[in-house]
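One chain comes next, on its own, written as structure tokens: the form predicted alone.
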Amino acid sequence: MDRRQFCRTTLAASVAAAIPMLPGCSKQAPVATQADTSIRGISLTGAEIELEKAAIQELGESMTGPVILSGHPDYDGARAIWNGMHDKRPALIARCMSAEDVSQAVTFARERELLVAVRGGGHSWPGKSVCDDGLMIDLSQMNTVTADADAQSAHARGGALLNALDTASLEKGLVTTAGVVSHTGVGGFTLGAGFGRLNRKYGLAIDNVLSATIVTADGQIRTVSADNEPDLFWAIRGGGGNFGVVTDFEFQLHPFDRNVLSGNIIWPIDQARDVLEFYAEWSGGLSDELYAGPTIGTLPEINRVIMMDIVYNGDPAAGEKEIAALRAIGSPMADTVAVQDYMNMQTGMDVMMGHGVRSYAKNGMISEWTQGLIDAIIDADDPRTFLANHVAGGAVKRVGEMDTAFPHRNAEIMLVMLTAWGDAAQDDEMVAATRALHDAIEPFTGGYYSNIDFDHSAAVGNYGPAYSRLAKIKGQYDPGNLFRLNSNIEPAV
């Protein structure tokens, strides 16, 4: 008797009316419920669809992650993703370990036009790695990252976090571009773009992707490269979770000094306009290697603040003189700025936007500073939001637009609109707030960062030319648009 047959004629044994969690042949036996004997399910089109007890007991068996269901004991840890502003019950939960675990869930998400959500690291911020009553893809067990210092690049799983790249590439004294929130995962946030405080000097995260492994909505496995479906390697570069499931990333990465310039410069709130307006003339010229950003928001203790995040990836003799001028603007209450590691940075933001924070945000590409800008930020502050940034140009402006899927490279920087709090009852007036800002600033903006945006629904206008590309590749791929719950690109016919 072969494994499979093996595995089957077992688990069948067990198998009682409904089962929370299904195990493949290596697990522990299934523990069954008094569950009916089939699941609640919802298709594409919202649906209502039956998931039969046989089918998903096939899914469990062909997979060596387990199968779980509400009703077993690591159900709500697994369905928990970041923002707590979404409680979300899928009617089933693959826990992938393995690119062929990814592709059985896919196939049996495709064959029964079943919605589907892909929770990497579990950091989308609108919420669209979890759904109700659907199949999540989950991919936080395939985490790990190696560094191959004589290749200069690294191999990221699509359930990494991002503190799993830069610790593995910073031991063999190298770096990516990766984002300010270390718990963030690698998968959504390189799909997106990637913005990080080094991408100045090497560009986007999506810049750095050498070659990935995805699970396309037909369950074939593929590897693509600039050499290998170059169309679909395009599209991934930008253009999210449209595609399939992205299991394996490769990365350049490049020679660095984790022990870097860098720190805040914080003035209190009144001195903002100044700030802000030696800023917009200050920040178009410099170099490739300091990343300098605005950040406007209220500290324990100290009150509102405007404070600049500062990372000078060079030479920090020359570091310091560009700064100088900075820092000799008005009168700033603190100066945290110093020779120090990389990762005092990088994880600086992971207790503010821990786990379980219910968060809302907005955002804006900002591709000129004005003085109308200015006044509109300075008019429209609210001690309830924080105005935070992702500095762009440099190496980002330098690659062609369309180079990449992602079409906003005149960008000078992103300005992100958001309030964090923990309490349910302020989930109305916290929206609010962060909406008046961004209605305040979306007249100076053009085009926005979906991996943030809650409330746009149509991914046109955004993706530019990239669009028709896009929909044609999507057709290409993803014809039933099994993939949907992104920032959604619909596929040519």
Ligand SMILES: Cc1cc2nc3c(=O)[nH]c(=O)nc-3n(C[C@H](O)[C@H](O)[C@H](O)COP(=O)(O)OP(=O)(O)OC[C@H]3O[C@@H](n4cnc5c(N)ncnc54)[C@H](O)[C@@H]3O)c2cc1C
Second form
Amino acid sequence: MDRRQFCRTTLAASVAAAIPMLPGCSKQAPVATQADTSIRGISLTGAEIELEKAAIQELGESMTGPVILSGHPDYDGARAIWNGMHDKRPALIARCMSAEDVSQAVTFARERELLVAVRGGGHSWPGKSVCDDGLMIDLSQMNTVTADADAQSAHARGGALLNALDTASLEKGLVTTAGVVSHTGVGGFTLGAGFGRLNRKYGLAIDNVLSATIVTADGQIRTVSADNEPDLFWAIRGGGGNFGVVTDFEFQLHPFDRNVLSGNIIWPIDQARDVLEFYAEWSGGLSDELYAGPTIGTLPEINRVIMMDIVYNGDPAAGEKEIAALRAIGSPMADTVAVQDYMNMQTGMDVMMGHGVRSYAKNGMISEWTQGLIDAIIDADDPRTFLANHVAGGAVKRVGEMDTAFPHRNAEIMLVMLTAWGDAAQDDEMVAATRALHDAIEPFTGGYYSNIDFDHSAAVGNYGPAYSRLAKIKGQYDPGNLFRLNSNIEPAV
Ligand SMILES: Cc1cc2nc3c(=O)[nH]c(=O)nc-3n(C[C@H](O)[C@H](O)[C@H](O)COP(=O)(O)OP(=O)(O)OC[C@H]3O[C@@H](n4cnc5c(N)ncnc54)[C@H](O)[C@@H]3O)c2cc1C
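The form predicted in complex with the named molecule is what I want next, because the block you gave corresponds to the form predicted alone; please supply it.
Whole complex next, starting from this chain.
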């Protein structure tokens, strides 16, 4: 059995989760560590370039936040991102405190054609928010969220975490769609689409963005919305970090009772086929209020299971009625579904998915549950892997394919195949295990979620019909492809 493997994974995740959050940078000096002479940087095309001390000094003086160089006590903490597989060393880290700081950093990089990475919450699975020898634009200190009960909206700064978005909104009796691990960043999550447990009712995160403030490659600070620079506003809702650095998101909020019917129903793995065959029929007819998604994984002291993640966003009695048939399938070994604080669900995976764990993930969009898909999931099950989900449908599906830059509107569910481990010696083995599971499921998918994917060779096709418009807008706002560490869109000339 694979309890040993699980224990290693969980132990690694728990140890990693205990790593303290980065302390706020108390140092106000413009340059945290002075470069003695020039330092080595890398250009957008991979050529070595020289970054002169005087220019770095000038950048530091132009910003309210510090520029952090190798050797400074904050350097290693600032370059660390969630996925422990990515140990990269930027030439300099611009720790921004404002849109004006971001503008200075962007201008510094553009003028030198210096490679740029943008760090929001630092949860890029493929490690795109850090780079070797380039400039890391670090938004981690721009992390506040304010919610307005009268306007039913919230402003989240570019480096805010989902926990802050949920917390500030719930305090006002409101909510918007946020993801399932609360230390994920609002920035990358939202720009790529943003799946969460409330999206069947309220749509994806991008469907709730009212406006955004963005620093484009020319250093300009722009506020975009449906009325102001609508092309750019369209592009950032699904086009990822391709178009600039967002320093503020304005979200639509919705009235919400945080006491929701929610929890997990858990069956032993040998009942997985029955559960999935039932789910394939049942999930097609669910209300927008119900989020129910299957996960296959290994639980401590329990072994391999299939679990259903449930949140019912409405009258609990109606929710109980809707999930009754699911509860009657097979013999569940545990059922934690009860009325409880929504934040219990939203933070429930925070420790298991803790900072510093090594992890690899692939995913695919599923528009239909077929017998072939179920057979593939059962036959390819590997105790080293997790099969997680992001349920879509409902309001996600009612938005037109070209209304935002995220075209995968017909998916009922996104399946995520992932592994997480602690020992670098296992990297190859765990990556191969994830790929094998993905290979088995891929024939049943139509496109993937670029926020999670590692391999960007298919980026053009994955944006589908949105690509040509995206490329045109990219050509207008980022003709030199400064923002390229993402699911990249080549600027159209
Ligand atoms: C543990 C975990 C749980 C997740 N859960 C979910 C989930 O429930 N739903 C879901 O949809 N996705 C989920 N994801 C995927 C997640 O949406 C992406 O990893 C996303 O990129 C994370 O955003 P970030 O700001 O934390 O990442 P970062 O690593 O900081 O940034 C990722 C990329 O986004 C861009 N970016 C980030 N912030 C900005 C900004 N302010 N302006 C411009 N560009 C920016 C940059 O291009 C950067 O390379 C999860 C990922 C992890 C690791």
